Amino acid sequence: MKPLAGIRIADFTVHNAGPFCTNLLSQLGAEVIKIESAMRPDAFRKPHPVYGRTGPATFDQVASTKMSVRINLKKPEGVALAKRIVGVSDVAAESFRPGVIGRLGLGYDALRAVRPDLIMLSVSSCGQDGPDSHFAGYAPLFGAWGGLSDLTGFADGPPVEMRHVMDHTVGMNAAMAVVAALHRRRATGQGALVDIAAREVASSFIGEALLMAAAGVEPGRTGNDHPRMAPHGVYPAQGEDHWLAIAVASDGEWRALCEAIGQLGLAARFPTEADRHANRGEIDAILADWSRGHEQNAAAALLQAAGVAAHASWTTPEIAADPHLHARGAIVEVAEPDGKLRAAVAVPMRLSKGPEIGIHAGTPKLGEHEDHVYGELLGMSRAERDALEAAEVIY
């Protein structure tokens, strides 16, 4: 049995952070019912040329393994129908701006009146309360607002925009919080409102910088530098835009690196960690001269054989084609609504017992699972459903 088998989620989330959370939970075995409508489908069902694709940008990633039903939440009958789904669910998840779900009549108080032990997840940029709670936000703003972007980039350059990595990190934190709330409910019988503020997720990754700031030290962008390790960075490899990542943590690794690249004199010149860090600019230039003449994967294999942490900086197509990730089920193929297959990233964990977790179904078509949800789960007759479709409640 999968860890979350028997758990059902009414999924009102949109865009990426919230849907990625419920996607992870579905891969762990939860039955996730995505609620949208033809009038207002999830924005990620639409083409997003900004991501370099003429089809949906990431919908087939974050919606795989879910079921889909149509509900027009602008109609009172649609709200009532959504409540019926929540009534047979363990979790309700939403990612609107604070206040929106309440104005629809589907806030936490309204839903726990239907299901007293309900776990409700709300994902927003700044949380459900506080002076900034009314602000809208998308992934680049989460990292910027939370301080993570300001610390990312080279010392002489601007902050680096954090995009999907922020959405997915928020989603993973939200999934962990939902699992914790479900565990607590099993022990106490009590439901909960789980409030995830995306900017706080970003800030949770800069604790050291916040401590420095509190002590009067202004942290700054350091690029690929490490406060102690050197060499530590990404070096040009043979070919256009090919790179090799290298990180040296000990004197022994440093000597092994110098021997592998035919530069034993460097080990004698910079024998200690402090020496290497103080002269990292000169060392980086020497390493770059060596790496430019080598194919990235071959160079990585050479250094790995010598006991040095090194690897090619892979592109997305290289990752998608990696035999290791495919063998572990970390990369799988999912079907888009038109039947086309594409690579998708499965939940990043493995369990030693029970059935294999991960993506087990492709992207749902809009309203694809209404026979199961409305017919089997809610026991609605065909005539009742037809009447709601005619009234554009199921639409």
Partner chain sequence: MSAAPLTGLRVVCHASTVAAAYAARLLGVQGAEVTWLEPPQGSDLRREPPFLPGGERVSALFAYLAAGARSRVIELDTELGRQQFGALLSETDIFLDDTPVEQRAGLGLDEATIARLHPQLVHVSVRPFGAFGPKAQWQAEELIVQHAAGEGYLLPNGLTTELFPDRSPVKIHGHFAEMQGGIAAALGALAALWVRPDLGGQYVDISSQDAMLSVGAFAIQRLGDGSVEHRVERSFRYGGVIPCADGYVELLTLEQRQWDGLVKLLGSPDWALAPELADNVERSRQGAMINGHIRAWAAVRKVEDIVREGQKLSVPLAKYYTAGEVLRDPHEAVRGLFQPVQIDGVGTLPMLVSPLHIDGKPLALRGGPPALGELNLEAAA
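Since the model is a prediction, treat every value here as computed from it, not as a measurement. The term rigid core refers to the most C-alpha atoms you can superpose between the two forms while keeping them within 1.5 Å. Residue numbers count along the first chain shown, from 1. First, how it differs from the form predicted together with the partner chain.
- If you fit the rigid core between these two forms, you'll see the Cα of residue 340 move by 2 angstroms or more.
What I would like now is the form predicted together with the partner chain, since the data block earlier showed the form predicted on its own; can you produce it?
Keep in mind that what follows is only the chain, not its partners or any molecules around it.
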């Protein structure tokens, strides 16, 4: 059984973080109604030249497994129609700039009036309050504001910008918070306003560094170094732009690595973690000499067989083809509208009593589910719907 079966979400989210949240919840069984409009098509329905895409996406991960209805929220009748959907929903999710949803007439207070125990999720760059709350932002800005990017990069280089992983982790945090709020509703009958600030999600990944800074030790960028482990790095492997990640966590693993690569003398030269860390530059050079002559996956398997943490630095096609990820159902195949199969990413968990979780539908067409939502859920007549279409409310 999908765990969130029976939960319905009115989904006003845009861009990536919010839609990723509701996509995870949809994969867990929630019925997610994506509210959109031909007036302002979602980004995936348009070309995206910044990313080099010249037409609409034929599959959109974050829109999959959702339903689509059209509503023109610029019209009062559209707002009223959206409220009717919220009235039959457990959750409303939005990710506009703070204040926008209220100006549309769909703020928390307005929606509570139609659904008193509503869980409302607001996803934003900087949160719903505070002096920067009006700032616009995207994933790279969240990482910059939050301190995560400043700590990422080579010690002698600039900070490194975060990309979609930053958006999507905001969404996964938000999904968790929504389910937590549902638990409180079940226990108390009380709805909730859940406000998640993307830049603070970025900061939540540097909690230990923030403590160090608070104690007077400002941390900096350290590349692939680890404060304790050595060797710990990404080493060149046989072939062009192939790499092997290795992390040695104990003296035992170090001896095993030295034996596996046929250089036991190294184990005697650098027997302790302190020795290795102090001489990590020299050790890295020796390891790189070895790794250059080895195919990355074979080298990883050799080291893993010796009990050493190692993995090839995989490209996306290699990941999409990985038998382990397929066995776990983490990578699944979905059908495009023309029937062509392609890889997609499933909600990251396996449930012993919910094996059917995951993506069960591709990207919905704009307004594809209006018969279900307007007809079956809201009980609207064909004539009523036609009138709203003619008035460009359902549009």
